[in-house]
Each structure stands twice: as C-alpha cells, then as structure tokens.
Amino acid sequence: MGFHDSPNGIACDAVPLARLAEAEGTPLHVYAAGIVRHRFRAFDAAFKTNPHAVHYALKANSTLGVLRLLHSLGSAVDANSGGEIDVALRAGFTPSQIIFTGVGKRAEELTKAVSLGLRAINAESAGELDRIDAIAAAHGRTAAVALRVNPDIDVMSHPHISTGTRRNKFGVALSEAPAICREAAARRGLRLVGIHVHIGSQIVKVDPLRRAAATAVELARMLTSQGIPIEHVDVGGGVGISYDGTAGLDLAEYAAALLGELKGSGLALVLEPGRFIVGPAGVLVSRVVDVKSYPDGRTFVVLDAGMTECLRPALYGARHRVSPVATHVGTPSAVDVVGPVCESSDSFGADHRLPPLKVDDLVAILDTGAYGASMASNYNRRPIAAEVLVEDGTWTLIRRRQTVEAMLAQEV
C-alpha cells in the first residue's frame, strides 16, 4: 500500500511514478487512496471511548477527488471560508457535517453559514459573535457556535504555524472567555455549544496539545456548572508528521491526553486533523530541467516544480525529502535542490545527498499531500499542476493540467 520502490522505480500501489508522469505531464501530485483511508481509520478509531467527530481540515487539501474519498469513510470537514463551505457541499457533505472556523470571517460568509445551518461557527471575538447574532435574527434563525479561546501556550514551532500565544491573532484571551460566554448565551440568535482551541500546526509533542485540551475542558465544565450547558470541545487540529523519516507525534498517546482530559466531563470532542491524513498519502512528481556546478563545488539540481507547487519550503523554511524516481546509480553526492521561479527563496533546501542526476530524470518530493496543491499559485503565470489519485492499481485523474487560457478566463 502507498509508495514504494519497484523494479521499475518509485511506484504508488502498482503504478511506477514514471508511467504517471508519461501519461500526466510533471510536476504532478500523486496520492495514495489507501494511505487516506488507513489514517483517517486509525485516527477516528483511536477516539473510540469517547463521542467524537472528525473533522477533516479543508485547508490542507481541498481537492474534490480527494474530500469525496474523505466523505465515503465518514468523515465530517473545517471549513475556514465560504469557498470551502461551497466546495464541501460540492463534495457531498452536509451542512451539519461542516464546521467553519476562520479568524476574518466576511458578512456574506456568515450570513451562507448562519442560513444553512452549519454544525458550528468557530467564532473569534466578541465582535464576530455580535455581527453572527444580528444575521440569525435578521433571518429567523439560531446559529450554532462555539467561542475560539486563545490558552497563550507556545508550542515551538515556526512562527509562520503557531496560532496559539498572545502574540497570535487568533482567538480570544482565556481570561475574557468566560464573560464573552455568558454573554453569547444570552443572545436569542445565538446557541452556544462548543469551546475551540487550536494552538498550531506541525506539533510533535504531546504536552502542548494536552494542556490545550485541558483549558477548554477546564472552561466548558465552569460555564457548564453556571448553567450554560457546552456540548463538545473542538481540540482543532495541528498534529505533526515525520518529514525526515523519524517518528511523528504519537497517535495513541495523543489520543490516551485528550480522553484523560474529557473523562467524566460528558462532553463530546470535535477534532480537525488535516496534514495527519492526507500529507504522507502525497508525493509531487518533477522532472530535472537543468543541473549546473559552480567553481566552488556547489551543485544545483533545478526542477519543473517549485515554490508554486509546494509553497511549505519558501514559506517556512520546512524540508521535504527528494528522491530519485528510477534507481540510479553513482555515489551520492551533496546537491541543492532548487525550483524554476524568479525567487531566490524557492528551493527545496540545500546539502540533499543524492545519486547523480541529469536532465529529464524525475525526482519525488515526498509527504506533500497537505499544503502543497491546496498552496498553489499562478505566480510567474505557472499553470497549476495536474493532480492523480491511486488506488488498487489503477489512477484517476482528479484535477486537469491548467492551461493558460482557463488561467486567463476572468481577466476582462
């Protein structure tokens, strides 16, 4: 299941990256449809022994091929704008399977979640709860919400995917919480039903995420006991994946935190993995257009797929594994592994000890299922890249190659 090598190079399942990049032109990500489904299970299976939803996070890869296959294991979705909200009903989800979070929500994006009657609105401030409980009354209707507490807990991750601390923009301070509660529960176009952390993304410890759980527990149980009644903690997402082939966050001691945290709370928990699920279950196909040596012995390896494909590297300085497609041989030698865009930030990173490589050989750019296609961009006026799913040996085309004129359609 997944990636592997073969007689015939990288392989996805029993289809060689290179018939795939043959058939579907490069860069070119390919997922894996069993690796989905086996961390979607393990995931939910691991929160058995308490009432829980998974739901997947939309913004780490939106691509209906990919929600569709989400959908068929059960899985509910985070929305963070009205775009997804759309693309979640396009997908077959329904409203009360989707749950909209998002710190700059716009007035047209709350009235669609207040009039289809999402799950819940993550809400982020005071403000955003008024401006919600005028559209439930201007249109007759009760919106379902759930305050963002914001429990100022560092988790030591890049600056660029820490969402969590004072200094972040998102979320309430804890202190205010407990008024801005009560208030909202007072409102008559307002339900009150969850308390929302979510402290980052790219966590490899546990501890953080616990203590995360155990303020909004601390917070639902207080208001609980006042008699405001919270149904679920909505614990967000932000578990963390192995990059460079070491262990990744444990998925049952983050499981055996959050379940010790809620025992005997009564409360249901709301997750919303996103790059747990889908990041290993992708790889980005690219081919070599150039190799070049400079006097002082450094080698660049440039590729047809850069910053507009996988953005993570250029962002934050995050660091994929790249691989040779087809087995070659040589002694493996210290390369930078570099991108086609007018930016001297795209690059793959440098010192990547690789086989000697030509032009025209493929590379693959691994655990790129999350944060790469959903990234994307036409910077440079680089169409957006073609997208495969795999699955017991066959694929299926799930985005077509964009082409100039699609990239041009709304320009007047």
Ligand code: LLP
Contents of the next structure:
Amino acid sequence: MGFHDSPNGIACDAVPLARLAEAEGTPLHVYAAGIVRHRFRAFDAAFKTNPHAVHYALKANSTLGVLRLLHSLGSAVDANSGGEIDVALRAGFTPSQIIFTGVGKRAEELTKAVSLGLRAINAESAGELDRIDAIAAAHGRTAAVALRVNPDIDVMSHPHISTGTRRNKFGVALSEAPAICREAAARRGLRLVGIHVHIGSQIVKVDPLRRAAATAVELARMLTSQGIPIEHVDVGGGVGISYDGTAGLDLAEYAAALLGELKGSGLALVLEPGRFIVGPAGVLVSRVVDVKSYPDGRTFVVLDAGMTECLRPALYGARHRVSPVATHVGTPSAVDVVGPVCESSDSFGADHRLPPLKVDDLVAILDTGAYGASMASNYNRRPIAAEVLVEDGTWTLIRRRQTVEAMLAQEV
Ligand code: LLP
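For comparison with the form predicted on its own, provide the form predicted together with this ligand.
Complete assembly follows, chain above in first position.
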C-alpha cells in the first residue's frame, strides 16, 4: 500500500510514478487512496472510547476526488470559507457534517451557514456572535455556535502557523470567554453548543495540544455547571507529521492525553485534523529541466515544479525530502533543488544528497498531500498542476491540468 520501491522505480500501489508522469505530465500530484484511508481510520479509532467526530480540515486538500474518498470513510469536515462549504456539499457532505471556522466571515457566508443549519459555526468574537444572532433572527432560525477561545499557548511551530497566542488574531481572550458565552446563551437566535480551540499547525509535541484541550474542557465544564450546557469541545487540528523520515507525533499518546482531559466530563470531542490525514498520502512528481554547477562547486537541479505547486518551503522555510523516481546508481552529492519561478525563495532547499541527475529525470517531492495543491497559484502564469488518486494498481485523474484558456476564463 502507498509509495514503495519497485523494479520500475518508486511506485504508488504498484503503479510506477514514471508511468503516471508519462500519462498525465508533470508537475503532477499523486495521492495514495490507501494511505488516506489508513490514516483516517487510525485517527478515528484512536478516540473510539469517547463520543467524537472527525471534521477533516478542508484547507489541507479539498480536491473533490480526495473529499469523496473521505466522505466514504465517514469523515465530517471543517470549512474555512463559503467556497469550502460549497465544495463540501458537492462532495456529498450534509450540513450536519460541516463546521464553519474562519477569522473573517463575510455576511453572505454567515447567512449561508445559518440557512443551511451547519453543525456549528465557530465564532471568533463577540461581534460575530451578534451578527450570527441577527441573521438567525431574520431567518427565523437558531444557529448552533461554538466560541473559539485563544488559550495563549505558544506551540513553538513556525510563527506563520502558530495561532494560539495573544499575538495572534484568532479567537477571544480566555478571560473574556465566560461572559461572552453567558451572553450568547441568552440569545434567541443562538444555541451555544461548543468551545473551540486551535493553536497552530505542524505541532510535534503533545503537551501544548493537551493544555489547549484542557483549557476548553475546563471552560465547558464551568459553563455547564452554571446552567449553560455545552455539548462538545472542538480541539482543532495541528497534529504534526514527520517530514524527514523520523517518527512524528505519536497518535496514541495524543489521543490518550485528550481523552484523559475529557474523562468524566460527558463532553463529545470534535477534531479537525488536516495534515495528519493527507500529508503523507501525497507526493509531487516533477521533471528535471536543468542541471548546472557553478565554479565554486555548487550544483543546482532545476525542476518543473516549484512554489506554485508547493508553497511550503518558500512560505515557512519547510523542508520536504526529494527522491529520484528511478533507481539511480552513482555516488550521491549535495545539490540545491530549485523551482522554475522567478523568486529566489522558490527552492526546495540546499544540500539534498542525491545521485547524479540529468535533464528529464523524474523526482518525487515527498509528503505534499497537505497544503500542496490547495495552496497552488498561477504565479508566472503557470497552469495549476494535475492530480491523480491511485488505488488498487490503477489511477483516476481527479483534476485535469489547467489550460491557458481556463486560466484566462475570468478575464475580460
Ligand atoms: N482547524 C483550524 C481552525 C485550522 O485553522 C487549521 C489549519 C486546521 C484545523 C488544520 O490544521 P492541521 O491539522 O492541518 O495542522 N499552510 C500551512 C498550514 C496552515 C494551517 C492553517 N490552519 C502549512 O503548509 O504548514
């Protein structure tokens, strides 16, 4: 299952990546359905002793083919925009399977969420609760809401993907949360069902995640004891994966920590994992378009994939492993692997130890299933890459490569 070596180089579920590249071109996102299935089931099973729901974070990868697979597995979703709500509905999710989070929700997005009757809107401020209440009243509805609290916990992840400290724009201060909740519980248009926390992404230590969950549970318990019955705590996402081949955060340890905090509370648990489910399920297959060495010995391997297909290195200094697709012989040496975009930050990093590569060779950039395709752009007028989902020795094209006509379709 998944990615493995074969006589024809790296393969995905017995389909050589080289064959996929030939059939669909490069750059190409390749997803292993078996890995998504396995990781979703393992994640879900880890919490089976407590009522819970896994609301997969759509922002990690919301290509319809991937979403339909997650839907078939029994996942629910966390949407971050009206667009993500629409995509989830098209993939077959019902409103009761959708939670709506987002630091800046437009009036029409809130109206859509209220009219659909989503499982919960995770509200980010007292003002937003007012607006949801007004919209609900105008539509004769009651909106299920959760309040996002900012527990002021530093997760020591990259500053761009840390969200749970006072310096960040997300949620309300913990000290103000009880009063805001009491006010919300008194509103006719609102039904306060949950407390939400999400402190960041690619978190590789359990303790900050445990502390954030503990904060939410404590607040929920206090409100319940004061006659404001809270149904669930939503602990967000953030579970990190390994990008360098070492062991990542231990799922069993994470689950045990959360379940420990919930014990005896009677609260249901909502989880919003993104990266954990799909990150290791994807690779980005790319062709070498140039190789050059400077007199000082530095060698650049230039790929046909770059920040337009995988923004993470440029935006967060993230490091993804790069692997030649064919079984190469030759002594590895340290090279810079770079993209074709006119930005110096368009680089997969220096000192990748790779065997000698030449133009037209294929490489795979690993662990790009999360925040790869979903963060793509047309910068430098590069068409959005194709995506394939591989299962049982065969593949399905789930996104065609964008044409120039499609890229220009909205321009007048
Ligand atoms: N829930 C909320 C409210 C979120 O904001 C996020 C991610 C998640 C769940 C899912 O987090 P995960 O389980 O995937 O860590 N583009 C960045 C990551 C940004 C994450 C934003 N929020 C990256 O490529 O590292």
